[in-house]
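Presented as structure tokens, the chain that follows is alone, the form predicted on its own.
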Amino acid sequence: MLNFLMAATSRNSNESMMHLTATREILESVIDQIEDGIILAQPDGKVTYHNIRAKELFGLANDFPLKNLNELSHINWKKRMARAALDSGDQYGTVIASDRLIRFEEKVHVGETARFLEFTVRRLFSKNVQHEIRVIVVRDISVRRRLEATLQTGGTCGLITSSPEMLKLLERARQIAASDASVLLQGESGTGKSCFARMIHDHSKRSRHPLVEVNCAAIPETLMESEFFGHTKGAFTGAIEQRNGKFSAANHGTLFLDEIGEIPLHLQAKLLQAIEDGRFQKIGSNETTSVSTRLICASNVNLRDAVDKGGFRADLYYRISVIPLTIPPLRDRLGDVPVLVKHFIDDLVARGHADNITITRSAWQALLNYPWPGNIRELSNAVEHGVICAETGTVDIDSLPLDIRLYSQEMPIQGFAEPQAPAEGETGKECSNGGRDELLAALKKAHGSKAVAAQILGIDRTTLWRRMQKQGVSSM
């Protein structure tokens, strides 16, 4: 390793030889208490040299013959460093190509422990040395992981997928966050507009100023204008102190407003002028504050149809969708099921849940034939819920939420046409052509909306999917 590190200083003087010799051995000895592993590999994946730690990390014994990459943990190296270079933006022959970093986590198992690793991996070359040598540090951050796994409190990512159609939609997230336009993700709730947001903030030019996050949902009308703009002392009846607001908050930042629709029509109004001029006035106070803020905002309803119904300022609606995304529900693309739950399932190990998960086929077939009305969201409690009760480690239908193993029991499996019984609490009427017309007739009403058709004929979500499935009707 040292050879090729000192390979531009060397002599050929014996007593240049020694010199170099006493400090090769005291670089090695220095390394190999470092922390993390270091590994030196050729482009073929030889390993050229390694210390202590690296062969620790991977549970290897300090006799053993580490001579390629691939005796690692069996790790797709080209693979990895691909969908790394894929996930930062670039393309992998560009980045390998140069000294770029490149950096990727990898789950490995330690006899029967999970560990979590980081990868970071570099191109080092020299107009002395022939062959180019990349040089890769290996970090174990399962304590980190398992820290991040416990406290984070939406649990969910819809940026872990296979479809095409979401693999543009990154795409797209990923061009347009370099630049200030406001960006409006539309989508169902649970679908992951939220990572969305995250993701666009984190590729952007303001990634090191705050992201400062809202549900507007969750905040009483009557002290929005207060949480945005923020207050003086006195303003009002319990204002004993003055404050900022959200605004100044994500001042130089981001901020992104969940549930915009949910901000009633007098608050637009001052929300606009804000988000156009840079400035506001907080509640009690004539002195003007000016920000500059980047906006993205997120509905799980269709704005447009907010602004064609009176329910939307029109103006506003057109200023912040400079650039919308439609986030596809779950439903849409069944095959992002599958990485979905490996990816919450490696959540849940590095939370401390054991590491030997299994999943029946019938419970697979249960997954796969859901319609997940609660988008990515639902997944990831379902599987936490099969995973707490798993006996011996195997998931199986039994294990799943009540709602899919209902759901599973009244559907039949895909391919068949065999007629179901009517599900507790459902008539033989509801499953006839009389309760198709009656479904059709609440969709239509509610100009396709889900939630406010499971409202009008009196039952919740899962059952309105479990109707629709039966009766073949499609989304409105």
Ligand SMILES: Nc1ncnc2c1ncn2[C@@H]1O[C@H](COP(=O)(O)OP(=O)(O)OP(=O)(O)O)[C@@H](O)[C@H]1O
The other form holds:
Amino acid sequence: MLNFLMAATSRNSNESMMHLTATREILESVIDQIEDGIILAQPDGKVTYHNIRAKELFGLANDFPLKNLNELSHINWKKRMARAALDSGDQYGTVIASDRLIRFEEKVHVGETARFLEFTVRRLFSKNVQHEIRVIVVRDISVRRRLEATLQTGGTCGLITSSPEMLKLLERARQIAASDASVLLQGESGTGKSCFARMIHDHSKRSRHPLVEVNCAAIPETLMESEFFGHTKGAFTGAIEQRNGKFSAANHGTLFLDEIGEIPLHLQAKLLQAIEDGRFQKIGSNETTSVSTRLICASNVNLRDAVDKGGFRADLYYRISVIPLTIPPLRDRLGDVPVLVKHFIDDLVARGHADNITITRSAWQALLNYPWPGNIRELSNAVEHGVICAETGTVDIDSLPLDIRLYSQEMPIQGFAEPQAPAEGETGKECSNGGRDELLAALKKAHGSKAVAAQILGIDRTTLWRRMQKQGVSSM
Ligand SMILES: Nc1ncnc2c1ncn2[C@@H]1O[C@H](COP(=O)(O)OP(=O)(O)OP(=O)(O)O)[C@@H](O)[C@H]1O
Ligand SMILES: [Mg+2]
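Given the form predicted on its own, corresponding form predicted together with the named molecule:
Complete assembly follows, chain above in first position.
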């Protein structure tokens, strides 16, 4: 209950009391829907209000009567807050006694699993509130923490991203790696499907055995069956030696069938049988070979559509897509462009290029405006092209590949005026119309990412933030 609100109403008339009760109910139902836990507590730890999520985060049953902070996962609140205040550079405890934010993290155990929770605590003073109230916001940051650990140990096989959607996908891939379930990776060419396949294999219990990759688009149709299952000597013209196929090579490991949509229909039935039974026969042999292999498939055409059009067997589709993961194209995660550009430049520097590379504003705009049909592969090549062609280490629009230059000429960014000299004290320009249109256009183009919007405008993030404040533009 929001008791402090009720206390504030005791002096009011019946009408305003009813109004406040209605407001409180609305407020409570809104607070119950948010993803963070909210707890209001008095200085002695007595809990006066909490939303549903707060109990969920600590693994407490819905009907558990949460009365005191001490009931939450053995956290010593006083000690923890004092330490957080000290960590924030406050030596005399003034943070605890003021209304400044205190933030700290705790690892709590919920059943078998560990959960990383971030706590933000603020003291609330108000004339209308009888007691001092501490507002505690609890956020589950387990996904972020685990991913950071994975990234630090190089466990993502070089996958770089700052996109929340991609981070979720990486976390999902990490979670399902341990199982033997078939994974279907879908996404445009160059989005990172092969990298995901490697990462899943490397995180699986099969990682000490081989990951065998078969690019189904690169094998002539007539040789495909032999490539998968092998053949005996003399099984067909040209079969001068007996040969094992990729299924046998992937025994105990992972079989990665890239471009699986390219397998002809007649072979799909045999493939399904081999996947389901883990058994098959070499061409020309009556003997059955058994294997234990985990299957990962990839396709850059939508296999569901291929099923609907009759080009792919529905039963095989369901068998291989137990865990479907769809990797978004680069144009839908423009925030990744700056981090990937930096990553590819670092890579080039490590390979011997000079380390004084800078990128002009117009080149950044062209990179962020381009739709990247070849995705990360194309971006990697574009950065290499740009760096090689850069005069005195400055990558300008003229150093970029032709496709990108042509695109930026034909499709200039909507809503941007011609670049002008930076205003004093700013690295970028203040545009016409007080800059509001340009600001909105940049934020829209950047899908709300302030880092990317700042890159587009050629200003730093603080300047962007100041302009947003000045123009009354909130985050999108
Ligand atoms: N997030 C990323 N961070 C760094 N490099 C990446 C990332 N995603 C992809 N790459 C790089 O981009 C290139 C293309 O990736 P990958 O081969 O995995 O794409 P794909 O989806 O399998 O493409 P295709 O459909 O053509 O097989 C590779 O060199 C890979 O290392
Ligand atoms: Mg690939």
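In this text the structure is predicted, and so the values were computed from the model without any measurement. Numbering follows the first chain given and starts at 1. Under this definition, the rigid core comprises the largest set of C-alpha atoms superposing within 1.5 Å between the forms.
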(message) Aligning on the core only, does the CA of T120 end up 2 angstroms or more away between these two forms?
(response) yes
